[in-house]
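Form predicted alone, single chain, as structure tokens, below.
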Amino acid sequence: MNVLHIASEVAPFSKTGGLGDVLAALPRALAQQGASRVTVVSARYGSIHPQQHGLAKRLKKLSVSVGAQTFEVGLYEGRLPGPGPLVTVYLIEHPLFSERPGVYGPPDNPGEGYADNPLRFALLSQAAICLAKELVPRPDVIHAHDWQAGLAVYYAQQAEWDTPPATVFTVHNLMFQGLFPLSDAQGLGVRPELLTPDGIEFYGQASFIKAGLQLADRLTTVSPRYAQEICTPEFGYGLDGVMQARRGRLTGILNGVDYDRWSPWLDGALPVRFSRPPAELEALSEDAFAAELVGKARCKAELQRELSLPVRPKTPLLVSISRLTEQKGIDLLIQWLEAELHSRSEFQFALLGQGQPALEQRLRMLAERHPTRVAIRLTFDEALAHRMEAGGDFFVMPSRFEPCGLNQIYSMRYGTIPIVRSVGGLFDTVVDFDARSRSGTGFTFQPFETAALGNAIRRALAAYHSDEPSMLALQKRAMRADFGWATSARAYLNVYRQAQSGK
């Protein structure tokens, strides 16, 4: 099976965010689940180094037609980095990619979409259906990936072929749905009879995420249970009712998590690695899991001088690593904050990430007040994450809604416990610890609540300070879960089966 993956970002190349990472690793593990060839078509932004990323530029160049508009782009060629099959990677070049500094807005201030981001993802969009045209073979499967790709599912049944394509579509998070004015889509060649309800007008906007909704053979997203909430009216963002009616034609996939980047045995960003691989650990003593664990108390000791954190082997803790938004719950846990650091509670608390000026203002006041005890590093660190992940006793994540979530995942195979909101793939993936049967991977909590959140953290604490055995047993468990993306991978080539067979 030929497939092709259409998204604004992969890894290592572009990055923002969860969606960068999971086209670096679902395209290998498609190659290695038996796909005959995968590609993946991107845009070469003005942060990407040709030369760094060993990039081979093509001489011949591309014309595209958006609407009225033609544009010449060009085309960079090179592969995915890591072990495996050969995934082909094609970056398109244009100044509306390669003379801006940013993704979809300004570094400086990300959340400020660019005016022409419509025209910029349509040409990203009809640019690569334009490619897999060429293509040698051509694909048998076009897979399009969030709404700056929703286009590219339309463009894709306009153009001619021998034998069409079939086309699939992931939701990577429904909350961010590419709204526009319809005039933008008029200009951008979407038919006048799609601008309607039925098509992809939504409430007097087009929008490009429903274009993949309404049009695309198949759909999926990224857990199993964020399948589910999104048909439903409190986490479908007005778009409940398209994902009803087509949800015959949806599956959730967990993503998967690439363990050759984050495993604590192989990490180069670690002072000191340790562990081993999961299938080792299962019968190890309790003093022999122990002692495999002395590694990690000295990634904890060594991320407490870096934070400027007073060493303290016994004290717990509590790290997050994440987009400072209200969607992760970030309000929620620094309300909790503001609250606990004035009891007797003894914890620690280490945060990285950046965002909303707002949130970001009352952490630096947290970190101003309570400088012993809270550190805050409000930036995009990858090395840093990799020690938080290393070093921390237990990973908050208390999101209002989370599509699948990778950190959660990162923190198990770390031996650091996550404490998380039963939602998405959150849900999906961590299983509330009971002392009483010895079962369970982390802390879980459902309502959206402080004290919930709160109960759950002491739960974890309490854990922590009173019962060692049962904490290595929970260590251990989550260490041995497995996220891998095999099956995940194995999961998606049924979905592209069923595509192709119009079922």
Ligand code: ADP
Contents of the next structure:
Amino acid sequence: MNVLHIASEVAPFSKTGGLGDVLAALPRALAQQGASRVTVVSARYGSIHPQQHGLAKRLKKLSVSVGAQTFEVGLYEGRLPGPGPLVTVYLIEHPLFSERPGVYGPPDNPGEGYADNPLRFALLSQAAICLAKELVPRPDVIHAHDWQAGLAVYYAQQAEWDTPPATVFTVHNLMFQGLFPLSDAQGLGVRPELLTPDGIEFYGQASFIKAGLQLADRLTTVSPRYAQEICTPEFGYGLDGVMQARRGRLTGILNGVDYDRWSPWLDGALPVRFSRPPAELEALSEDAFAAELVGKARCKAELQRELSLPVRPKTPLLVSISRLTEQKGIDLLIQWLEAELHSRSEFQFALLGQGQPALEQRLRMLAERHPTRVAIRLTFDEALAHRMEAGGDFFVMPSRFEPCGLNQIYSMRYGTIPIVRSVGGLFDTVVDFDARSRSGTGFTFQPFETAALGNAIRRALAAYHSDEPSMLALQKRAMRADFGWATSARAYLNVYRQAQSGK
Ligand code: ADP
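Shown: the form predicted alone; wanted: the form predicted together with the named molecule:
Below, the chain from earlier opens the complete complex, with every other chain and molecule after it.
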């Protein structure tokens, strides 16, 4: 199986969110699970310095037609770093990418988006298809990701092939759809008959994501639950009808986690490493397992010190690491904190995140009012994120919606018990604690309400204070949960086979 991925981000070359991480890991996992060749095509943004990444410039240029325009684009060639089989990365070189400081928009306001983004990502998509036609051997499957690569599915179907490749399209977050004026799409070579509601039109605009959703042989999204949810009006962002119609072709596959970076016994960002691989934890007695967590207690004390909170080993420490947006339910968490901090219940809360100014302001005020109980860091700090995963007792993630979510998975490996709203990938990865049956890996709640969140947190704090053996057993179950990429890569290989046989 020869697979070519097309995406607007691939770490470590470019990353603004989870998409970049997936493109760094999934292709390697596919190669390890038996794909004969895996290639990634993305863009050489201004922030990518070719020498730093060992990228070589190809002498030959590609001539790429987008609508009536023709672009001469260059190509950088490199490889995804990491062990295992070779994954080749091609980065398309053109001033539309290289002469911009940001990936999607100006760095000080990325949400705004560059005005010519339709052309930029149409060019990326078409250049990737032109390259695919030149590669020997040709790809069997073209796998396009998110709206930026939506038109790649269309261009792949318009291109002439001896044997056309199968196409797979993955939705990482349905909220971001790539909506632009219909006239833009026409200029990009989209046939007029496709600019209808049965095609890629969406309420008077052209929808790039709809191109991927309507035209690909198979669709995937990043968790089984989110696959169900996006077929409903509540989570479908107006595309639930399209998702419903193509439901039989849609598969939810959980994102994996890079445990080389997120394991407490390997983690160089921690003041002290602790624990060991899950298989070795299983056989440990309660005492021996408790001894594995001595390092975690040190991490907690160091974290409290770092955040200028009183160093109290027995006070439960709730942590959160999050973009501060609607999606993440931070407003709900703030509401709960505002009410609860006036009560006598004993806990500390620490948050690392950046985002909407209004949320940042409310969090800042909470920390000012309750300096011994609340610590807020409004920056992006990867190393601190690791120390918080390690030093917290509980990780709170009350998302409105969550396609997959990674932090709840990281936290489990560090014995930091997730408290999550049971939606999307959170539903699929966190099992609610049940003391009687001694099962579960975290605490979950359903209605998006302060009382429901509060109830989940109360149950978590009660478990923390009341029953040490049961809490230890809960931590052990969470730390043994495995969400590596191997299982997910095998599921993608299955989808590729289905896409091929469905043609
Ligand atoms: P999303 O991709 O929706 O933002 P995820 O939970 O899937 O949410 O992944 C978020 C990733 O970004 C995690 O690796 C998390 O640790 C990291 N992250 C988010 N905000 C920050 C921050 N302020 N500092 C450091 N890392 C952050």
